[in-house]
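Just one chain follows, in the form predicted on its own, and it is written as structure tokens.
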Amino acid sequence: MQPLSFPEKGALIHEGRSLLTDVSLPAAVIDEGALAHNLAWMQRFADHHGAKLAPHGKTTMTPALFRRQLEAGAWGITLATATQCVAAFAHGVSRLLMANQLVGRPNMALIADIIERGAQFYCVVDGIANVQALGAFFAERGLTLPILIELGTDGGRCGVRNERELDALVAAIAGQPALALAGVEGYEGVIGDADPVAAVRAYGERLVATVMALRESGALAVEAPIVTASGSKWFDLIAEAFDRADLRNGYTPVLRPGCYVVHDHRLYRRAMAEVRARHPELQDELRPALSVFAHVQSLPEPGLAIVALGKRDISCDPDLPLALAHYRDGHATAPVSEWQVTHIMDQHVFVTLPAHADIAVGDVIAFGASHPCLTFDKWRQLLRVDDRLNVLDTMPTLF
């Protein structure tokens, strides 16, 4: 007898390709139509604003999606950690922007290894001690490390807070021959203010003014310095700042949204509505592409369904999952707009139902969620499907 093989969750079990009848549910699913639309939409947006696109790969850590983003025109892929960068490089991503500080000799060694193998790599710095450690390590390896200065905000996350800190950091970098100052980086998603739109716009202007001042001072080591920011909520405001400064010539403005590739059904869908309100001239909008399908496993009392899905399968931060559709015998049934997720546990979702709901154990429900990053990292593979819910391929992740 051969050893028993065990599939990943969300795996095709039968020879057919139907998500509803041939896959071991729950399964994380990406709709090809919405995916293709989102890839083209965001690339077109960046191109229109004269910006490069370096999508944040930590959202998906899915090489198949990295390839699609690069094929659509992305300049590079953004990552958050040294190991993520190595994984992306091993799967064909040659330009890597690590929007984080590179700290610790083992992590520096990982990056040095991929630079020696041809990676074009950038990371960020915001402190003199880190600059000195990086300078010493990469000098030992006989390599030059391109770096970006991170600009922070009071009460925010990382980054220099003021001009005094900036000047001291620039001077420290100048004293490290193994480091090449290539531009300025920031992240506007942590800005908290009574008027967040105004605050993000001001931050974008600060980023642009800083990179221009550094170039004027002769501190930069590259001809077309990078200026980069933008998560998935305020990307339009950062693009505005790039546009107003007319950075198309002489600079490399880079937008870094990540969640756009599959969008979502709540958090970023609301953010997209705000983008459309600020820019009514935009054609169309991003579309939710990611959902998770699961079986109804119990109907323990009237008006309540328990679904075989939980925190280990789908994000519940900052919102509970949203019931999208109901299927029986491979076919969609009546709308589920009145079905409400009220509670989620490790492997169970509670769905309250109206009295007239027609539901049975073994039926399938599709769910949407907020913040796709926190759904992707629960899966070792996702299924890409067509509009008939036929599985087109299986996409491994690298978490």
The other form holds:
Number of protein chains: 2
Amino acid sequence: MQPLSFPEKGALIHEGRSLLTDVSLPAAVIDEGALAHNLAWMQRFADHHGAKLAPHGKTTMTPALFRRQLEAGAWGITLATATQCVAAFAHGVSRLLMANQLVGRPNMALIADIIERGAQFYCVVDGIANVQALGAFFAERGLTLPILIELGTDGGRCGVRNERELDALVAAIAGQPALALAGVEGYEGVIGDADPVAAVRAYGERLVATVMALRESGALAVEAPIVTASGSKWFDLIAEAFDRADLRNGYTPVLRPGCYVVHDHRLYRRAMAEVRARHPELQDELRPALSVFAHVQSLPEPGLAIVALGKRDISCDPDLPLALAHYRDGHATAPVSEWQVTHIMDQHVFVTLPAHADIAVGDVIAFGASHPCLTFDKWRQLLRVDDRLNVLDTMPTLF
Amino acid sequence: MQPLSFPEKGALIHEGRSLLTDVSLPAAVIDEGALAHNLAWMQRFADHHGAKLAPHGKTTMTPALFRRQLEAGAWGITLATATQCVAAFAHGVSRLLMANQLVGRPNMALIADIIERGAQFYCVVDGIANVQALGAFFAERGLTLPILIELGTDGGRCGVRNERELDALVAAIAGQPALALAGVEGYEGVIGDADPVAAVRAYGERLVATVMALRESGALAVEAPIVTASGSKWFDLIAEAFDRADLRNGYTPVLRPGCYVVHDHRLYRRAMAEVRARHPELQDELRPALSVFAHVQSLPEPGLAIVALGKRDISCDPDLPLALAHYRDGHATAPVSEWQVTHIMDQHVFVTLPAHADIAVGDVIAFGASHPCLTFDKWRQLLRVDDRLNVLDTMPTLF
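Could you give the coordinates for the form predicted together with another copy of the chain, as opposed to the form predicted on its own above?
The complete assembly is shown below, putting the previous chain first.
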């Protein structure tokens, strides 16, 4: 069966470019003003702390956004899997940090292929068996694989838990000529602790101390070793740990937030408030740039609207979507602060609203959500819009 | 930026066809034996009750599976949105039942385009404003739109709630020459009731009585009016309601389960047990056909495995994934009944297992899940495999 040409969901259908009249809804939409602000904001934050930025690309898997991040000054793009790395490399990203273990011969083969084609690639290791498998595979291919040791925490996710494991891993790496130890990596987002701020600070210091000790011991194979961590919640604490150690000269400190690029309306907005509480000097903050627009589909009972979007279209994890705005005939109407999403199904959202609310089938509601990663991955394309909701362009994704 | 050719996640990478050695994991996999069984099982069930089958295609959005369903005897394919209908039509599905209201001019234009190209299309209506909008749009295009009235229940989702609303809707439809009332539609999966079996039975009877009364009144514009309902949980009760009324002659009773085609390991397996309890005469049952295979990525602590798949790859709603089997070097090993998924993140799953378990980084674990809809939509392609886990082909999806 040959795939024919047909519009993706959320596509421009009419010849105009208005999101509200010319697009097949539901559609996922990125506001250019907030996007440009966020790109500059986070790059400035990293610069100010003497750190490089390798935004986590798994959030968006959108080459047009990778390009914007690199143009804004990013050092590289972080990714989670081998196929994500290949997709990013195929779309122009040449420096790739895979913040995960590379496992499985088919995945190793994918990475070997892009290294042969010029990719500057790093992945992480936390176990001797994986080190041996990578060493054997890349030796057989006649390639050198740059790796970072992942430092983990008890009860956390991946990563060596203690000095003993670290030493054994360093020794195992030294026995593999095809592997080049290039630094240390961590992810502070999985640290569970009664005092998370103190725990993340201590973890940042451990990362710094470890890369310094490894360099001192002669275990590192590169000039400016990498030390990297940070998701989108505690990036300020990691940046401070890097800044305090003044890694600007002689090291490559790399921050890896991903969600900042479009931020969000719930989870990361709360996290931003915490960042600002820790940093009263910050002049401004990240802005939510991603929303999903959908039609009111049915008004079956007073005070209940069924809207034509669902789990297939927007994140509902960890929070239900948030109604942001209401439009009729292409124009914004009254505020929707009393409109509440109470339930979501695969293709439907339930919104409760005052029984007297002025709403009609065919009206458009814009929704925000928690966790942009889980909204992006519902879409093969997103629309970039200006502040009048005119569509600037269509951005394909690579999930 | 031009998209280059690169492998999708879950793609065959090596020249062999073994899922366990030649595929970039994680990969979503459909077992051909269980698939063929399920296709035949549900078609036989529908035939036995004198009903047509229009499987809900939103579950899989996989044209190769639509074709298999039609080849097995399905009357048509049900879909949820205008873009889903266009995608299915572009891939050879000519009879489309959109079990939703058609809302928004761009979406109406998409449907008008496929009707002009020969699609036999039905959608549902439950409100006068929507009837007027559809009537005006399709009149302007010089087309006739076949519609079904959706019957809803108090506290449910869409659909007219009572006779008064039904009568008003019928009158509104009669005033729109571009609309052809072809029957009634419902979805019993949203009925909340202390005695759901009785409530679903009563709802099935209401659907039947309504289509009969509408026919009697002369409101219907077709020879063999459609009456349709059923998701994947209560399909037996709806089939019985249709069967009892003996709609074989003069009506077109249509069942619309979607998940049956691959079934699942949790939610619908439990539902199947309930179906069998209601029908001791059933000789066999649906079989889970969909799983996701992934590599053990890290073994950071005794009794904890981190596996390289996550919310981006498998449904975790309403249940966490279930470890099904463990493979090493291409071969199955011991049972994994004590291995438990305890946590899932975007790209990682946490599995707890006995501290003495024989497990290594690079091993493969197969997982089942609840709710196939929310696993399918994580993939741009799935692999169809035989009972030796050799890849038969790659099936693109159209989400």
